[in-house]
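Shown next as structure tokens: one chain only, the form predicted alone.
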Amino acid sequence: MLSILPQVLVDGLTLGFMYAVVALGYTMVYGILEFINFAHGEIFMVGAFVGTEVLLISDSLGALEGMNPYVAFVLTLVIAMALTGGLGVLIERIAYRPLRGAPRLVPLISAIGVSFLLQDLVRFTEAIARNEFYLNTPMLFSGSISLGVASIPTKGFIVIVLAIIMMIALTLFISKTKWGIAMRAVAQDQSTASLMTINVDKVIMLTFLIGSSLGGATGVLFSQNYGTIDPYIGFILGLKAFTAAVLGGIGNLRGAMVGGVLLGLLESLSGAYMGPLTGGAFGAEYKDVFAFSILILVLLFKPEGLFGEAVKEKV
């Protein structure tokens, strides 16, 4: 059993970093607006479909032939990030901003409605365009990198490297730039921030732009890593990313990163070892149950998460 442990850890890190980047979108929005954007998982899904469609159309036109796969990947990533970022801004403007002063349950219901709307729009569009909505992504990378005791697919290595780059870039943006400081000020107190000439609407719009762009980029990474996508991939992965954000401390960027990686590792370990340890009573198919059990336990015993702080509700 221990012989497969290095490979299980590598797979867990690949999955965990994807959870971590998506969790950043949840925690950024919660940090400023204090509500859970449950449509964020579908932003991730749209990014996966945008990336796949760009590659399918390019392949049908012969544009991928002779093109460096890294160039094709970067172009696909940029297009997906631009479109999903714009989609996030549009959703904030139409579905959330008019409800900003409403009770918290109202924007939450709106977010769930947007989630189902995006699922059905993608399914309807793909059914018309391709007569199917389960798509196979053209794979740009093959082969693997040997780490001695384990090997990591090239596409998995790219997932980890890009996820780390995006998380570092976001951390530097939040801590070092003028807009990042404004975002922290709005998260602290919107009313006081507006009195200090900070445009709260623009800051919130920027938050959705960045969070949605990161979610869309992760969708492209997911499609390249797993190869097959459908309109429902954002639901479970979005819930797990939310679990990662809660595990680390909702509203805490460092917590979202650590929570995502931890959840990916725990899920990978449970999928590999739950069957042997339970004599076959519980197999790898129960890894989702394990992940959501973590959410329940965290909410019961440490609701502020690993890095969060117990604070009084803002009034």
The other form holds:
Amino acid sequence: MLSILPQVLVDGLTLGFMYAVVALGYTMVYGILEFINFAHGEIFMVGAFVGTEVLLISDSLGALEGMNPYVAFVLTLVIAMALTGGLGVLIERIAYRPLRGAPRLVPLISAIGVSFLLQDLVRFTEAIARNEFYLNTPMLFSGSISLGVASIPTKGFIVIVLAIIMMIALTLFISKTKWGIAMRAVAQDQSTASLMTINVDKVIMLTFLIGSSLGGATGVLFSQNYGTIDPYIGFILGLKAFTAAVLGGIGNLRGAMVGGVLLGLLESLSGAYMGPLTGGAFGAEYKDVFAFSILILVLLFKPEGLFGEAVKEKV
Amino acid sequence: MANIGWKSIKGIPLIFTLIWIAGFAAALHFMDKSVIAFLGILFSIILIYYTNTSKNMRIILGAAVLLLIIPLVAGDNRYYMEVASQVGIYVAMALGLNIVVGFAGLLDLGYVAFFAAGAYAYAIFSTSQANQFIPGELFPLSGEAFWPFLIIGLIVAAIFGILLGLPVLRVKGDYLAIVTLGFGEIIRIIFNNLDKPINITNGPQGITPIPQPELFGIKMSTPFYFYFIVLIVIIFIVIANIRFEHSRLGRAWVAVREDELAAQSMGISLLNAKLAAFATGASFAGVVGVIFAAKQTFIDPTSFTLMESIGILVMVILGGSGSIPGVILGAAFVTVLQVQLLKEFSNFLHSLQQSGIINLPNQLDPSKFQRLIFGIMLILVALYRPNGLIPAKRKKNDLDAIKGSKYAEGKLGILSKLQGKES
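What about the form predicted in complex with its partner chain, after the form predicted alone?
Time for the whole complex; same chain goes first.
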């Protein structure tokens, strides 16, 4: 039973870093607008589809042959990030901005609407274009890197490395650049920030742009790692990424990363060991129950998360 | 804008409504399977609501349409009664959710779990499924058991509601939405996998044949009977909704919805108010779940997905959360759209396809566009009518009447200070 442990840990890490990057998107939007962007999981899904489509189309054009897989991968990633980033900004403009200042449930409802709309739009487009909406992604990387006890597939390795690069870049952006400081100011207090000549609308747009393009990039990573995608992958993954964000303390970038990795590891471990440990009574099919139970338990006992600060309510 | 228009007409003239009802009833009677006539009859309920006549008259008219005209004119048509009872089931559920979302302001995205609890309670114990884990060949029960199970379903779902409510009390707003969503998924996964180690729910295969209700030896197997069962349940739920709305508890819910902190400082127990909201909303869903199981004679976990929860939420929000007529309208509209209009449109396209006029891939079937339509509706409602199609009215207290009443002879407290400003 222990012999599979290294492999389980590697799988868990891959999954966990994926959760972590998607969780960053939730955390950024929540930090600034105090609002759960329900559609973020769908942006991830769109990213996966854009990436797959780019690869499928260039494959059918013959452009993929002879091209260095890393170059192809980076190109795909850039296209997917640009499109999903734009999509995020568009969604904010149409469905969220008019609702700023409305009661809190109203933008949430609009976000649920956007998320359902995107699922069917993607299904619709794929059904017209390819007559099916379960797509197989052309795989760019096939080898694996041996680590002695476990072997890590190249694609999984790329997920982990890229996720770490994206996180570091984002952290640097937020802490060092002018726009990053503006973001933090808006997160603190929108009206004061606007008095300090910060264009709040632009900052919020930028937040959606960055968060969504990160989500889209993770979509490409996901499709490369698992091979098959469908329009409904975003919802559950988004929910789990949100769980990761809550686990780490929502609004907190470092928390989102730790939460994501932790959740991925827990899920992978429970998927592998729950069956054997309970004598087959509860198998891997309960691993989602596990993730959601963590969400509920964290919200109950430590709603501020592992790294968050408890917020005192203003009276 | 639109409201000013309504007010200047002061409602629809009675005679118009009567002609409308008579016209569409006749049309439905003489033309076989006319969808428009059937929708016209259903729409007459809305007309009656806006008719310019006394409240009692409107209730009588509405009852006449629901209890006499629809069963008489469409009663022998299985299809219409099926649609009508389907509409009824969703109206009842939406009214239950209205208590949680509309009155108490607790966004519940796992509502269908309570529906599932009721449905499974009846399904497991009325079929031989229960023999799997209860010794002695006691099951299946006969259709007579349906009636007590209405109450049992209610209690089971209420217990589920309290179980969910207890932990959830500590979170609020959008966190609550996510937690309830997670809860709904957990329940669905459990029902989907509880065929081992002990086979309780029979897993993804589902449970069948669930007995249909029996009363005095009459087997109620056609949609005609279910229409009446659902209608009676709806009447109960509507009355309960109205009574709750104006009760002490109902006002506590509204206070919690508007401002938790202020409500708490006015002496409202958040714990009790929220738990009561969850339990009440859930118990209605439980009753409807029992009816649903008996009507379908087969249930499996696919009937209790997140889509269903979202669908019911769309009904409540589209109609106007907190507004009883609004929720009824929203539920009827969404259900008719889903079970009838989209299907008709699909059939129409299929017939076009079969005759070779157009060529459509199978995946473009309009009946599969539920999510797209729900999504657009949610966004549009959030943007343009955040209070729904028929917004909830706040009951206003007439200060002059209070001042003139016999209770005003003593001290009026704060009211007496309003004297100068009011007149």
